[in-house]
Each structure stands twice: as C-alpha cells, then as structure tokens.
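Take a look at this single chain in structure tokens; it is the form predicted on its own.
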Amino acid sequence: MSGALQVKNLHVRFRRPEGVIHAVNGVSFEVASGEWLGILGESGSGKSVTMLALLGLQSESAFVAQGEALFGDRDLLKLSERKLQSVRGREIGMIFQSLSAGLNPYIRIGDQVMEPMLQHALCRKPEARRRALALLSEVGLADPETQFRRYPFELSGGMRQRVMTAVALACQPQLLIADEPTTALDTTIAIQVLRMLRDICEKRQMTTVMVTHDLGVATNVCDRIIVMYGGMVMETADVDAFVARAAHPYTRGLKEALVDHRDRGRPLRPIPGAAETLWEAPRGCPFAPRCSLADERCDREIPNLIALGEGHEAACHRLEEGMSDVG
C-alpha cells in the first residue's frame, strides 16, 4: 500500500526572546493510504506542532529548519502559501483542537460548512447548501435545517465538534488530520464523536492522522500508533503489538499511569518529573532525565529506532533491560 503521506527528518524550531526552542527533532513517519494513524504523547511532545507545520499553520514564531513532507508528488514544506491554500481544506482536511479556534462565533453554522466548497470553487451556493445539510446529517446532528441557521454559541461542545468535522470533510479530502478531536468533551460524548468520525473515514476510505494525549483513545480507534517525546519518535507499532508488548520505557510509563478497570487493584505509577523545554538540540535521549533505566550513554547518544518485529520499532539503548519486565 503506497504512502499517502511521508514525513522525513522534520525539525521545527520556535524563536523566543530567551533563545530557540527545539520542538521537533528529526521526526520521520509514513501513513499508508486508508490507514488511521495515532500520534500519542504528553503536552509538549511536539505532536501537534509536527502536523501544523506540514500545512504551514504553525505560529509566527515557529519555523521549519529541515525536513520533507511528501504528499503525492509534492513536498508540502516547499509549497508557496498560495499553493498550500489550495491543498488545505481541499485535499487535506483538519479538525482543530480548540472548539473556539475551529469555528467563527459570528458566522452561522451552515455558512461555515459551505465556505470550503465555495472557496475551492467545487460548486455553486445552492449545491453547497445541499451538501452542507447532508454533511450535518452525516455527522449526527438532528434537524440539520435548524442547525444550519444557528451560531456556534447555540450548540453544545459535542455538537460543535461534529460541525468542525463537517467543515473538515466538506471538500472530501484525501487526508484528514484530527488534532485532539475529543478535547473538553466528557467521556460519553467523546466516544460517540470518535465512533462517528471513524465510521465516516472508513466509508470514505480516507487516510487519517489523529493527534492525542489519551492512550485509551489511541488504542481503541487507531490502526497504528506513534509515540513522541521531546520532539522525537520513541516507538511505533501496530495497535495490537502496542497493547501486547510496548517496549520503550516512556510508552510503558504511559500505560502504567493509566487507570485499568480490569485491574482495579493495580496501583498507578505516574512517570516522575515533567517534560522539559528543549533550548538546544537533544544530545541524547530526551526522556533520559525521567527514565529509571537511563545511563550515561542515554545522556550523550541519541538512540536509533530498532526493529522489534514487523512494523514495530523503538528508540532506546536499554531495550533488553526494559523488555525483561514485560510479561
């Protein structure tokens, strides 16, 4: 299966008065056509920055220092802003993390769903209206005619999330990027939104990349998972291998910090410390300061991804010691 998106050695920096933050440090991955890929990690791991940079949507203080992002026969990172505008929304749709940033509070819902179709000249307004109503129904909003005329503030969080999904899908993109699509939603609504999103993407055979900090969401929705920390890939695996035999100490730390309803007697083991801001390029494993297995080599040498099985790789100098604890 050919790769719908190939990211190679991506580096993203942020200029700050205090210096330069090294937010993404050599990230590489490939998404196969029709695949649902999850990018997992704590806040500050570089996962959202990675995806925003591909579309030229990073903040003004950010810049891509190095890398490629091949989408078809084009490198997204080398496209002009005008050409990127023709790709955004039309070929690559995006569901933004913030409900307030994703929808304009002064524009009616229906107009916001029609806007991408009209902007990319896919159809005239009467047809755009018909398609928008169909989309509002497809994402699970009852009485789409009524919702069409409403403003975002008149809708619940779950309803606004469904509207943002409709906007992202309006032009039937080949690739969908969903950045924390269940943020600020309660568990029941989040499950409903994810099921709806997965069903639509499967029906349309759409390639999907979902950014999330929620391990449970990633393992229940995705086909394959990439774990990031310190702007680097720590581990990648198909979801079954990920659940059965997570290898990297950071990945296992995320699992041990998760409440497991099937093992209520197991104590939670939070990862000690907190993610650090990287004011210089990593010289070793960025997780080393928080890792119980780290030694001097971890501090001075960046680990390469090591193959552990088909489609399963992890970047750690101490994999043998770590894996000995995995049952």
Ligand SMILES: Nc1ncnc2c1ncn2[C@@H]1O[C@H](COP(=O)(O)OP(=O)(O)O)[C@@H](O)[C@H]1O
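So that the term is clear: the rigid core is the largest set of C-alpha atoms that superpose within 1.5 Å between two forms. Keep in mind that this is a model prediction, so the values were computed, not measured. Residue numbers count along the first chain shown, from 1. First, how it differs from the form predicted together with this ligand.
The rigid-core alignment places the CA of Ile225 less than 2 Å apart between the two forms.
After superposition on the rigid core, the Cα atom of Arg198 is displaced by 2 Å or more between the two forms.
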Given for the second form:
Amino acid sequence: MSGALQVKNLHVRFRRPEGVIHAVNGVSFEVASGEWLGILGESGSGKSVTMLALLGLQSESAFVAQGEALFGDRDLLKLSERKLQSVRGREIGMIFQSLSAGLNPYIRIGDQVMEPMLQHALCRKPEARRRALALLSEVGLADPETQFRRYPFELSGGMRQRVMTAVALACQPQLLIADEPTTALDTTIAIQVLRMLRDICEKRQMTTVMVTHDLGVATNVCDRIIVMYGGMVMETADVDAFVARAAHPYTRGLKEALVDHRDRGRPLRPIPGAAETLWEAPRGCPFAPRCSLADERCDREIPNLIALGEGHEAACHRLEEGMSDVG
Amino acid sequence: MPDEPLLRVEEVSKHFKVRGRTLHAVERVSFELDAGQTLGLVGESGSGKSTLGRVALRLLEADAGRVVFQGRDIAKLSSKELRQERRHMQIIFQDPLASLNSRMTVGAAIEDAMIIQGVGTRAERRKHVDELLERVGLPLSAGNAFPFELSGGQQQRVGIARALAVKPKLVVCDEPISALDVSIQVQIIDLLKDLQKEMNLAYIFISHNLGVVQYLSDRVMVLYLGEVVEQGTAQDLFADPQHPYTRVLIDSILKIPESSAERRPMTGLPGEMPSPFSPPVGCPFHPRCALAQDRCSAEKPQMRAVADGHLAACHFAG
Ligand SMILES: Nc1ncnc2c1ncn2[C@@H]1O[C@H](COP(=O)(O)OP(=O)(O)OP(=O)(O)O)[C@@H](O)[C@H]1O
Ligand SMILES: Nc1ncnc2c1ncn2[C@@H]1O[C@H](COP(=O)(O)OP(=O)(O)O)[C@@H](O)[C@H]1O
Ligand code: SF4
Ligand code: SF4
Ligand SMILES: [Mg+2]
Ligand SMILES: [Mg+2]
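Switch from the form predicted on its own to the form predicted together with this ligand and give that structure.
Below is the whole assembly, all chains and molecules, this chain first.
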C-alpha cells in the first residue's frame, strides 16, 4: 500500500469580477509513504486551496492552471469527477478546516461516520456501526452510543472537529489530508487526537499531510515541514533543521511571533503588515512588502528554492552563506 | 452600590435534554467581572465554556442561578429592556465567516448592528462604520467587500468591528483567534488589548491557547465537565496550578522541542472522558486523576481558597 503523493508546479487561480486571484503559484512538494508532512504558512497563502485542488473540491470560480499531483500511478488533477469520487473518502481521507463545512447539520453523527463505509461498500450496516462506535471513542468522545444519535448542532466545536476526524478515518485511507485538525481542541484532547493519528500512521503506513498554524503541533508530530507564503513554498525542512536552522525570514518571523505562556508583560512581536491578495502573478518575492531584509532585487526577481542541507531548502535572495547547514 | 461588579454570575446551571437524558453542560458556576477586566475561560473541549458565555449574555436561558448585569437580573428584563441591555453585551465567534451574513457587504453588516439597536442617523452610522473600519485596521474599501472575499484575519476584524459598533461594555470572545495564523493572532490580540483600554471593555475570553489566555486575562477559570475546578489570577494560576486537571492541561502544551529526539511523549490524560450525561460521583475528575484516593470517589470536593484569591476544588489542593 502506498499513500505517497507528489505535487509538481501547481497553479490555482480564481476568476472574480474584479480580476484573477493568483492563489497558488507553482507549489511543489513530495510526501513519502507513511511520512507526516506539515504545512505552515500565512493566512491566505494558499494552503487550503492547494489541499482542495488536489481533491477536486475547489470552488466553482477556481481553476487549476497548471500542475500535476501524482498519487500511485494516477494524476489526481486529471481524473474525472467520477473517478475522484471513488478516491475521496476511501483512498484519501480529509478533514476540513471549516467547522461548518465538514458535517451535515441535519444528519445524526453516527450516520455520518458510517456513510463513507456504506457508500464505498466496504461493509454492511452492522459492521459499519460497530466500526463507527469504535472510531468515535478513539477520537475521545465519551459515551459513543448516545453521541451516535446526536446532531452536529448539539456538539461543541471541538466535538464536531473530532467527529470529522472519525469520518475521515472511516475507510482506513492511505493518505490523510487534514486542514487544521486540532485548532478547536484543548491541549489534552489535541494530544490524544495527534497520538491516535500518529499510531495509525505507523500501524498502517498512512501518509499524512497536515495544515496547521501551531508550531508546537507541527514540530512535535511531523517528519518534515513546508512553509508557504503568497502561494509559493518558502522553505522545506525536516524537524531538526526547522527548529535549529530555519533560514527564511518569514519562517524566523513566525517563530519569533509565538506567544508563550511565560511571556506575560513583554511586548508582542508581530510580523508587521498583512499579506495582500495577489491580483497578478508574483514578480518578485511575495514576502518582500513585509520583510525587513528586502532589497530592490527582491521586488523584481522571484527567489528559487536553494538547497541548504540534506532535505532543507529555502527560497530567499539573502540567505547568507553561513546559514547553510553543511557549509 | 459602589462595589457592584459589571457582571455577576451566581450558581448558574444549564442542562440540555438529549433524547430523554439530561446533559449537564454548566453546573453551578459563579464568578464576577468588573468593567475593563478580562476573565479567561479554559478547559476541556465540551466542558461548557461556550454555553457559559452564551448564558451570561442570555443568548441561552439558564436553568438555575442568576446573571446580574449592571445590577439587574437579566432573566427579569422585559424583551424591550433586554434589547436595550443587549447593546452592552456582544459576542465574537471563532468562525467569523459563519457569523457574518454572506449576502451583506461588510459595511452593511457593521451598520446593521447599529440599526438593530436603533443607534444614530443614517449619516452618523455611515461615518461610524468608516471610523470602525479604520480602528480595526481595515481599509475603507473593505466596507464594500463581501465577507468571503476577505482573509480570515480580516473577517475576524470585521467581527470585532461589528461587536464594537454599539459601544458595548462586555464582550464574550469565543475562540476569536483559533482560526488565525500565528502572526495574525498576535495582531488581533494587540487590537483587543488596545480596544479594551480605550473603551474600558470587559472580556470573557475563551481559548485553548493557554499562552494567549495568560497574556490577556486578569483572572482565569478552569472548567471540567461543566464545573469550575480552579480559579485565580492569571499569574497565580499558571505559575502555581493547584488542581490536578489544570496541571495536566498546562503540561500538555506542545512547545517547540530542541530537536526531534527531544519531542515530548504524546501522553495527555489517562482513561476515558466521562460521560456528560452521568458525571462521576464525588470529584468529577477522579476517574482520570493520578492523585485520586478513596475519598475522591465518595465525597465531592468543595471550592476553597488555597491562597488569597486562588480557589480550587480538590481535597488535597494547597
Ligand atoms: N444546543 C445544544 N443541545 C444539546 N447539547 C448541547 C447544545 N449545546 C451544547 N451542548 C452540549 O453541552 C456541552 C458543553 O458544550 P460547549 O459548546 O459549551 O463546550 P465548550 O467548552 O465550548 O467546548 P469546545 O472547547 O469544544 O468549544 C457539550 O457536551 C455539548 O454537547
Ligand atoms: N472561494 C474563493 N473565491 C475567491 N478567492 C478565494 C476563494 N478561496 C480562497 N481564495 C483566495 O485564495 C487565496 C488562498 O486562500 P487559502 O488557500 O484559503 O489560504 P490559507 O493558506 O489560509 O488556507 C487567498 O487569497 C484567498 O482570498
Ligand atoms: S527574497 Fe528578499 S524579501 Fe524575500 S524573504 Fe528573502 S530577503 Fe526577504
Ligand atoms: S479531589 Fe481527588 S480526584 Fe479530585 S482532583 Fe483532587 S485528588 Fe484528584
Ligand atoms: Mg486555510
Ligand atoms: Mg466552544
């Protein structure tokens, strides 16, 4: 079984009355079978759009301008909607970011967890029910028998997020795409859900791509991390390189901006400014308007990813030689 | 009454009926909140934080207990009086997009909050919308945009502008930053803090991000299965947590490790989460507490002071 995924030069745009939004501008990454890849990045940097495009779930106004997404021997971007339907929810499980998007408010949660198993004809109802109950208790819902018959609106935000995780895992997918799966959870339940995912990853060689903005989560569970900005990959690093030698100015800014619970009383250090909507393809470094190191070259030339060491790359014109892992 | 706090919540309970069974969402919770202060609410997912926040604003009716806002029991207000008080009590949600009307422009949505409260003339409202947009860090052009055209951080700024449009005294912030990126989170926290100072706002701040709760809160309350298990100043509670549950909650924060070899083991709480339909007898935390003794499953610990202004409901705290 292989859940490996290879995304090559993905471009996704949106048609809007005012023009075209360039949401994803040449994203490439690979995940090996059984690997756990974390995706960090600025709000609006194209993380969710990338994930949705891989699954053919982007909104109507979106179109994939270019790119490949190799999953097994297939290119997901070239599959018909019918073929994709047999992949989604079965070979690829997904957890959506929006708490309101993932579940149908009018269907009991038990039925929603059973649904993919029945839809893909993996088993019959009694077996689906048994598995669904087991999954609900695995994601930490107390009293699954009673929860089974409740509606999403009766659940807290964190409980809904865990039900979505159970739905995503129902068919034992080879690849899990999870967009912010722990943001609505308290620290202890987040750990419980992450450990469960980690165990499944190891037991079944499930491959995981997880979008998160929590650096603590990313660095504690992922094997490798990519950092996005302006619809492009700014840095790729394994966890050790990420914690010790993050090189890109945006990645460094993110680490600086963390609010630690011991920080009371000290001024916060936000990255100034905000990301802007890209109404045209970037011509230079997308981070330049907010980067303290930016010079005139950054505005007119897109930086390429440069290898800094084993499995560590960053896209910045001003990476000093000294930042390289090996040199 | 000079010492009357802005908000006084007394022994409030909220139960939901779920297919014939009773779910104890909030159980006899009491607290006070003064103008200009922030109360942080933390605790396990499903422990009743959002429900408590809604009961405090009478968006949900309490089953027992009293909520006293500016000296008046809000359960006793006529619907007209309630509407007037509402103006002083606002809420900001986690999912800003879901809480905004998708067919209304941002400017219209902010103005709508004022229209509902019958505030100002049309011209005054328009002017105030522009002031608010500017104050929360949005370009004036955002007034003509629809919510889905904005980024998550911008949508949350709209949510804040809308809540502030009617000059409230109390704002419940229900996970206002959890959907945002780290760098945007910091900007929103700064904004909330500045606005609090300017307008003397009181916040009930609900979040799973303990770092941010400590940063923003004056006092913090920890909920477990609908009950308060500990409360104290943000300083004391995080520096010297007294309840075993609070300790696990704080220990479970995932910090950036020095290297992959030093990652923390993924152990959170042992055992199953107890059912909210039949909370454990005795201490609600006893089935999962590492320090539990025989007494804990027999006798319910009462909230008691372990230090000045620091309370915990554990037989062995202090
Ligand atoms: N409308 C409702 N009908 C039935 N039960 C409800 C309803 N709203 C909330 N509950 C139940 O009340 C309990 C507390 O829910 P609440 O939303 O207050 O939790 P929370 O502490 O905000 O959790 P989270 O951190 O996950 O948001 C949960 O068990 C939930 O299922
Ligand atoms: N349905 C949509 N219509 C128009 N633009 C969109 C839509 N969804 C996303 N975008 C735009 O695409 C870009 C990337 O968004 P997204 O992938 O959601 O970011 P994030 O990295 O925060 O997940 C943003 O500029 C966003 O405004
Ligand atoms: S390329 Fe220039 S603008 Fe971009 S991150 Fe590097 S220094 Fe900053
Ligand atoms: S009363 Fe007993 S079970 Fe409850 S928290 Fe204290 S030691 Fe643990
Ligand atoms: Mg997203
Ligand atoms: Mg909640």
